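Below you'll find only one chain, the form predicted on its own, shown as structure tokens.
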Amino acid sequence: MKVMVVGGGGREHAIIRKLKENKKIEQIFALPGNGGMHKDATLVNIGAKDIDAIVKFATENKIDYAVVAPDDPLVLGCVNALNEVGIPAFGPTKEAAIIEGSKVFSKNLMKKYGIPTASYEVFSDAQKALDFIKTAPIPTVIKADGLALGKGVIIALTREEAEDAIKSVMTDKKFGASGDNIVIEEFLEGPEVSVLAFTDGNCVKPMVSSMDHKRALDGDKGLNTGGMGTIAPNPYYTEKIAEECMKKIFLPTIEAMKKEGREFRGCLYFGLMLTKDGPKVIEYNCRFGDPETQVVLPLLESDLFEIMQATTNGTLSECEVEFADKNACCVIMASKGYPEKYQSGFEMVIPEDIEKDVYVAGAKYENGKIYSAGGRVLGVTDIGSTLKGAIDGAYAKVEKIKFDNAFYRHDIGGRALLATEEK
């Protein structure tokens, strides 16, 4: 079989590596992929948002199955377009992907169906938002309605920060049209948990939980990024909490989407906050998280391709989804200056003995050499029988990788380790 993976980051590299374990797959194409994937897939220079070119390539090359991984092409209707020409694809339709494509839609969905989340108000007028913030409880959270590369959420600790955020998003259009509407919501406190779940629109099979580290610098300081590292499983996410989430959040969300005529198939990401009042939804994503995928999929013992096909075919209840009873840690190596200005184009040296544990997010391949190309450059994953073992193993591998301008956090998994000690 010939499989096509749309996207080009570390998440897609992890998906491709896992798909390669299925012997039925003869060739994997990455559109566009990146230079660090050249040993694992055939790279095709077509952008993830170029839906017409993606469909044309898929039909001309007789692709048997497509995996649409990033948010943009899903929200733009890539799965719809592929289905129209008879190519089955993993991922939600445009109608279902709105659960991530619009924060206003997802908050209203939760309110309508009683799914626990933070209280909120929606604004399309900047002045009305500024008037509201004068008396709103502080801290507060400002969210751009549309997609913003994972950076459209601002936690305002003071009224001045809240006002600046509103002006930045709505007046200065920092995120373009994504900021035409905003959500201002209650600031929740508690441990954060990411849970990715396979679903075929009826059955929900959660993956192992994880903990992301969004801030750029050690000690959870600095700007929000697309993610500087992850660990799995998340020690705060107990079996009891998992049962509560299934009953009050996961299944109700799938049912709500079905009732809205937007049946969701693929991977639904639940960003959760474990508050004193129980678990609440911070956000939904309509796809695998990045870099959560780089710790979750290495722990998957079942066949990813079979699971993906089951979500498409509506047979997930008959499919085995098992994870190893181990721990994983992924440390992101980025270009110094990320998420703001940074330089790239530096030669990267990745020793062969750890290549299989390195998921490249931004690289060029030229004349037999790999060069950094992007903010988040790669993720390094290790699996261990203990969380500390996985963390130590990931950092030992990081030390072996060389490229100029590299930087990374030194405390990925630190909070999780404290949690395991508290138990």
The other form holds:
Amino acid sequence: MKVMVVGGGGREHAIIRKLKENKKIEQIFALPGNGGMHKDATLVNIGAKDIDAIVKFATENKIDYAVVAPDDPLVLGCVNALNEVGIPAFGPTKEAAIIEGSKVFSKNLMKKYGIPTASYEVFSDAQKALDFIKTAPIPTVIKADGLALGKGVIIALTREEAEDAIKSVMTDKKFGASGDNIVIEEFLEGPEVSVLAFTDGNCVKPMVSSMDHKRALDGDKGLNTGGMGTIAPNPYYTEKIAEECMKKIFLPTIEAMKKEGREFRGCLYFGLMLTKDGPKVIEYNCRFGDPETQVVLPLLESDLFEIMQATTNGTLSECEVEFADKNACCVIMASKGYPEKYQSGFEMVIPEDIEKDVYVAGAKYENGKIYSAGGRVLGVTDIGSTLKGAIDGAYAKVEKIKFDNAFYRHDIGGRALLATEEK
Ligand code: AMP
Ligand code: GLY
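Previous: the form predicted on its own; requested now: the form predicted together with adenosine monophosphate:
Everything in the complex follows now, all chains and molecules, and the chain you saw is the first one.
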């Protein structure tokens, strides 16, 4: 079979590696992929947002199955467009992808169906938002409605910061039309957990839990990034909490989407906060997380391709989704300066013995060499029988990788380790 994966980061590299374990798959195309994946996939120079070109390529090359990984093409209707020409695809339709594409939609959905989340107000008028903030509890959280490359959330610690945030998002349009509407919500506190779940619209099978590290620098300092590292499982996410989440969050969300006529198939990402009043939804994503995928999929013992097809066919309840009883840690190596300005084009040397544990997020391949290209450059994963073992293993591999201008956090998994030791 011929499979194509839309997207080009570390998450897509982890998906491709796992798909390769299925012997029915003869060839995998990555659109556009990146130079660091050249040994695992055939790279096709088509951007992930170019829906027409993606569909044309899939038709001309008789693709049997497509995996649409990033949020942008999903929200733009890539799965709809592929289905229209008869190509089955993993991921939600654009009608269902709105759960990530519009924060106003997802907040209203949670309110309507009683799914626990931070209390909130929606504003389409900057002045009304500014008036509201005069008496709102501080800190407060301001979110642009639409996709904003993970940067549309501002935690305002003072009233002035909240006012500045409203002005920059609504008046100055820092995130373009994504900021036409905003959500102002209650500031929640507690450990954060990412839970990715496979669903066929009726049945939901959560994957092993994980913990992201969003800030750029050690000690959770610095700017928010796409994610600087992950561990799995998340020690805060106990079996009891998992049961509560299934009952109060996962199943009600799947049911709610069905009732709204927006049946969700694919991977639904639940960003949760474990507050003193119980688990609450911070955000939904309509896709695998990055770099959560780089710790979750290496622990998957079942066949990813079969699971993906089961989500498309509506047969997930009959499909095995099992994870190893082990721990994983992924450390992201980025370019100095990320998430702001950074330089690319530095030669990367990855020793052959650890290549299989490296998921490349941004690289160019030229004359047999790979060069850094992008903010997040690669992720290095290790699996261990203990969390400490996985963390030490990942950092030992990081030490072996060389490229100029690299930086990474030194404390990935540190907080999780404390939680494990406290138990
Ligand atoms: P998001 O882009 O929705 O994932 O938000 C980015 C980060 O902002 C989350 O991972 C949380 O750390 C934080 N955040 C979002 N909403 C809230 C909230 N209501 N209270 C506290 N922190 C939040
Ligand atoms: N790591 C967070 C995300 O994928 O949205």
